Amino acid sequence: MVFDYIDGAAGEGLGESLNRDRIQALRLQPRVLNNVEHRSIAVTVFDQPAKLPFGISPMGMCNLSSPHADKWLATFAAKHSVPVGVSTAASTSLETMIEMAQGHAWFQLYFSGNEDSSNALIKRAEEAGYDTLVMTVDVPEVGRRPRELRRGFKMPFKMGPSQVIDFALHPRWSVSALLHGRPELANFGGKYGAFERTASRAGADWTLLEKIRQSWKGKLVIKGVLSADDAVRMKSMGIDAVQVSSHGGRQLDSAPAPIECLQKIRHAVGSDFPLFFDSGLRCGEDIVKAYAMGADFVFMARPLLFAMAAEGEKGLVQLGDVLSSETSIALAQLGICSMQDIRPEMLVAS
């Protein structure tokens, strides 16, 4: 059940597969004899130095993958000075996460139909010291994800015969959950109300976004954009950055490939407007391709959860090392020494 929640996509998974196919189809042009002995994969995000060219995308209920997943992600963010997105539906409180991340945390908001509850969360994030708010806008309704539906996945868990059998067949996960307690939605309860994952958020509109832009004094990132027209409008409203994303293919099975939308949006907003990217990145070469397509920074998600589910914190550290090494090697093959040297011309027709 947990694997299908993390790995699942909308519909038949065709949108997710399309994006992976388009990323894999991108070809990079090697260059030689450029003295690439001394290389760096460091970048800057909102003028802040980051030791890695990727951050951690906001993900709900990370502790489903392993009981200490949130803690490990926050520690990883602090070590490498990269942002960790703290989801509205996180299984560790937003206050704890920013403390463990030593300030390297961005709060992600699903603006619900309960405006008072959402505003209370925004105020809470401000008081906790967050200076970047990520508003996710591509979930007016939760996408239909058949793998979750077949498993009866709900948050919080609702146990039935099939779930009992499922847990019994996976003793490693089940025993760990029993020892540490089942993951909860840590940012809710009391005056913050209850979080209903499948609740409609269809009432969000441009007027609402304008109100949030006026009230939030820090950086405001809009996540889940695939339209160049939408991105241009957001830029005109004073949004600080747009995150091009298909929610990992979990919302609209017929959506276009986000990696191609990234290139179109870059052309539309110009070279100086900050663009972030997530969806379908799986290796260091993918990261380099995203930068070549117009990203200023990228975020990883599912691979991090899989690494922790397999090997705990050791798996996360190892995956971070692998992605770093692969990215650095890709730079060397392209004949460049830094992420800042990546250019669109380094992509060639397949």
Ligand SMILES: Cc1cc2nc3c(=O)[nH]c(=O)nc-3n(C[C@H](O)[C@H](O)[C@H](O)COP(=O)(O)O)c2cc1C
Contents of the next structure:
Amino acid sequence: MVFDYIDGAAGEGLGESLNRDRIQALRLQPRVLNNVEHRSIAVTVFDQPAKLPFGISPMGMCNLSSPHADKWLATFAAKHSVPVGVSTAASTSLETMIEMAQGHAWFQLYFSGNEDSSNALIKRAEEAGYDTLVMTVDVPEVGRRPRELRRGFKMPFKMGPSQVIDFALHPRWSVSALLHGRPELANFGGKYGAFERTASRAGADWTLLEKIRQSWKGKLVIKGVLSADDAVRMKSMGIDAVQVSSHGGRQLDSAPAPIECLQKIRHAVGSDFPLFFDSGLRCGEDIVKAYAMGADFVFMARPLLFAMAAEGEKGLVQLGDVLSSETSIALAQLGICSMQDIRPEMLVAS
Ligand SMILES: Cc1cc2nc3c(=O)[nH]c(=O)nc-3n(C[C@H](O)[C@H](O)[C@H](O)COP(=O)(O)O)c2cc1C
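Rather than the form predicted alone that you just supplied, could I have the structure of the form predicted together with the ligand?
Every component of the complex follows; first up is the chain already shown.
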């Protein structure tokens, strides 16, 4: 059930695989005999130095993958000075996450139908010291994800006969969950009320965004944009960055490939407006391709949870090393020494 929650996508998963196909089909032009001995994969995000060219996309209930997943992600973010996205539906409270990440945390807001409770969350994030708010806008309704539905995945967690059988068949996961306690929606409960994952957010509109822009004084990132017109409108409203994303293919199965939307959106908003990207990045060359398609910074999600589910913190560290090394080697093959040297012209037809 947990694997299907993490790995699953909307509908038949065609949108997710289309994006992977399009990323894989992109070709990078090698160049030779440039001295590429001294390379760096560091970048800046909102004028802050980041040691890696990718951050951690917000994910709900990360501790389902492994009981200490949130802590390890926060530690990773602090070590590499990259942002960890802290989901509204996180399994560790937003206050604890920013502390463990030593400030390298961005709060992700799922606007709820209840404006007061959303405003209360925004206020809490501000008081906890967050300076960047990521508002996710591609979930007016939660996408239908058949693999989750088939397994009876619910948030908060519900145990029925099929879950008992599932857990019995996966003793390593179950024993560890028993020892560390059931993961909770840590930003909710008690005086903070309940989180209803499948609640409709269909009432959110441009007026709401305008209000949030006016009330949030820090950086405001809008996540889940695939339309150039929407991105241009956000830019004109004073949004600080747009995160091009299909939610990892978890929302509209028939959406266009986000990697191609990224290029269109870059053309529409011009070269200076900050664009972030997530969805379907799986290796260092993918990261380089996303930068060549117009991203200023990228985020990853599922691979991090899988690394921790397989090998705990060691798995996450190893994944970080592999991605860094692959990205640096890709730069060398392109004949360049930094992420800032990546140009759209490096993408070629095969
Ligand atoms: C298990 C899981 C939970 C997620 N929860 C959230 C969330 O709470 N908020 C959000 O904005 N995006 C959420 N996402 C979407 C990711 O932030 C991201 O957009 C997407 O997964 C990136 O694609 P990738 O997994 O292919 O790297 C979630 C994704 C996964 C896999």
